[in-house]
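In C-alpha cells, one chain follows: the form predicted alone.
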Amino acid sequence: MITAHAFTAISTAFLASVVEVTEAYTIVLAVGLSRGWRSASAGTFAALAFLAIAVAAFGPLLEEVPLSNLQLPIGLLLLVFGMGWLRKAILRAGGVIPLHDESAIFANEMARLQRAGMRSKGFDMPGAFTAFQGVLLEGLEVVFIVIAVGAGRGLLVPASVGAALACVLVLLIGALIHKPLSRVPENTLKFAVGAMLTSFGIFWVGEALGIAWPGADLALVYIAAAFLLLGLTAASRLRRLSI
C-alpha cells in the first residue's frame, strides 16, 4: 500500500523531473540539430554519468543520517526552492512576467550555438560543452529533488521511480517528434511542483519543531492544497490588477 507519503514523492519527483528534463531536452535538440548529434550525445552521457555517481556517492549516506539531523535543514531549503518555483509560477500566472516558451528558447539557443563558429568536422567541444551543461544544471536540480524528498524516510525509491519515469516520458516523445516539447505545460506543472516542495518543506520544519500534523503524513495533502489554492488565488488578483 502506497502511503500518502510515498504518493507525495513519487508525484512531486515526476511531475519536477518533467518540468527539468523537457528543459535539458531543448538544449540538447538544440546542440543536436545545430552542432551534430555526437557532440550532443557525448555532453548528455557525460552529464548523466556525473549525476548517476553524485546520486550513488551521496544518495545511501543521507539514508544513513538519523532522520532528526536532515529535517530542519532539508525542510528549510526546500521552503527555499519550492517558494521560488510557487513564486515564479503565480507572477507568470498573473501576467506580470512572460509564460515559459520552450519553442523560444529553443529559437534562441541555436541561434546562440550558430554564432559559436562553424561546427568541427569531428567531434565538437562547444556543442558537447553546453549539452553537458545543460543536463547536469537541469540534472541537479532533479537529484536535489529526489534526495530531499525521499531521504530519511526510506522514499529514495519511490522518487527516485517517479523521476526515472518522468525521463522516460519526456525521451520517448522527444524521439518521435524531433521538436521542442512547447505542449508541456510547464508553467501549470510549476504550479503544482512549487505548492508540493513548499508542503514538504514546512512538514519537515514542522516535525523538526515538535508539530504534531493532524493526519500523520495526510497533513503533506492539505498543506499543499492549501499552498496551490493561495498561489491561484494571488494570480487571479493579479490578473485583475493588470487589467
Contents of the next structure:
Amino acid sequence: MITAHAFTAISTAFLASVVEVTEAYTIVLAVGLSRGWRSASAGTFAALAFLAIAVAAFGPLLEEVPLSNLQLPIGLLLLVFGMGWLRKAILRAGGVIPLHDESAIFANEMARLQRAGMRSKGFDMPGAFTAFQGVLLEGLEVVFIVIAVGAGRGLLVPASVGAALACVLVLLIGALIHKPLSRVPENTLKFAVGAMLTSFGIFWVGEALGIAWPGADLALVYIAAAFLLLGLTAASRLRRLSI
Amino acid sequence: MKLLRELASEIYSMFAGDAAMSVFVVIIVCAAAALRYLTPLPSYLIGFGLLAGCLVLLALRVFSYSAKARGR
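Form predicted alone done; form predicted together with the partner chain now:
Next comes the full complex, and the chain you just saw is listed first.
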C-alpha cells in the first residue's frame, strides 16, 4: 500500500518537474526554432544526462546515511526552499510581481538567439550551450527536490519516476503543439508544490527534534493544508489591496 | 566560467532568494530545538509552535515585500 509519505513524495516530484520542465522546454523550443534542432537536442540530452548522473551519484550516497542524521539538514533546506516557492507564488497570485509568462520568455529568448549571430552550417555551439544551460539550471531544482524527498526513506526511485514522467509528459505535449506551453497553470502548481515541500520540511525538522506529530505521516497533509490556506488568504488580501 | 556563475547564483536563489526569511527560519528551528530540549513542554505543542512560527513568518515576509513594492 502506498503511504501518505510516498504519495506526497511522488506527487511533489511530479508537479515540481512539470513547472521546471515547462520553463526549460520554452528555452529548448527557442533554440530549436532559431538555431536548429540538432544543437537543441544535443544540449538538452547532455544536460539531462548530467542531472541523471547527479541523482544517481548523490541519491544512493545519501541513502547510506542514517535517516536520523539526514532529517535536520534536509528538512531545513526543504523548509527554506519550499517557503521561497510559496512566497513567490503568493506574490504572483496577489498581483505584486508579474506571473511567469512563457510566451514573453520565448519571444525574448528567440530575439536574443537571433542577435547572437549567424547560425553555423554544422553543429551550432551557441545553440547547444543555451539549451544545455537552460535545462541544467531548471533541472537543478528538480534534482534537489527528488533527492530531498526521496533519499533516506527509500523513495528515490519513485520520486525519480515521478519527475521523469513529468518530463516525458511535457515534452510529448511540446512535440505535438510546437509552441510555448503558456497554458500550464505554473503558479497554481508552484503554490501546491511550495506547500508540499514546506510541509515535508516542517515534518522532517520536527521528527529530527523528536516531535511526535499527531496523526504520524498524515501530519504532512494538515501542515500542507495550513500553508495552502494561508497562501490563498494572503493572495486574495493582496489582490484587494492592489485594487 | 559563466555557467559556473549562473549555477552558483541559481543555488543561492534556491535557498536564499529572500535571505532574511531563510535566516528567520533557522532562528525558528533553533527556538523549537531549545524548547524541545530545555523545557518539559509536550513535543506536539512544540511542533505546532514550529508550524505557527513558519506560517507567521511567511505572512510577514509576503506583506512586507508587498508594502515595499507598493511604496516604490
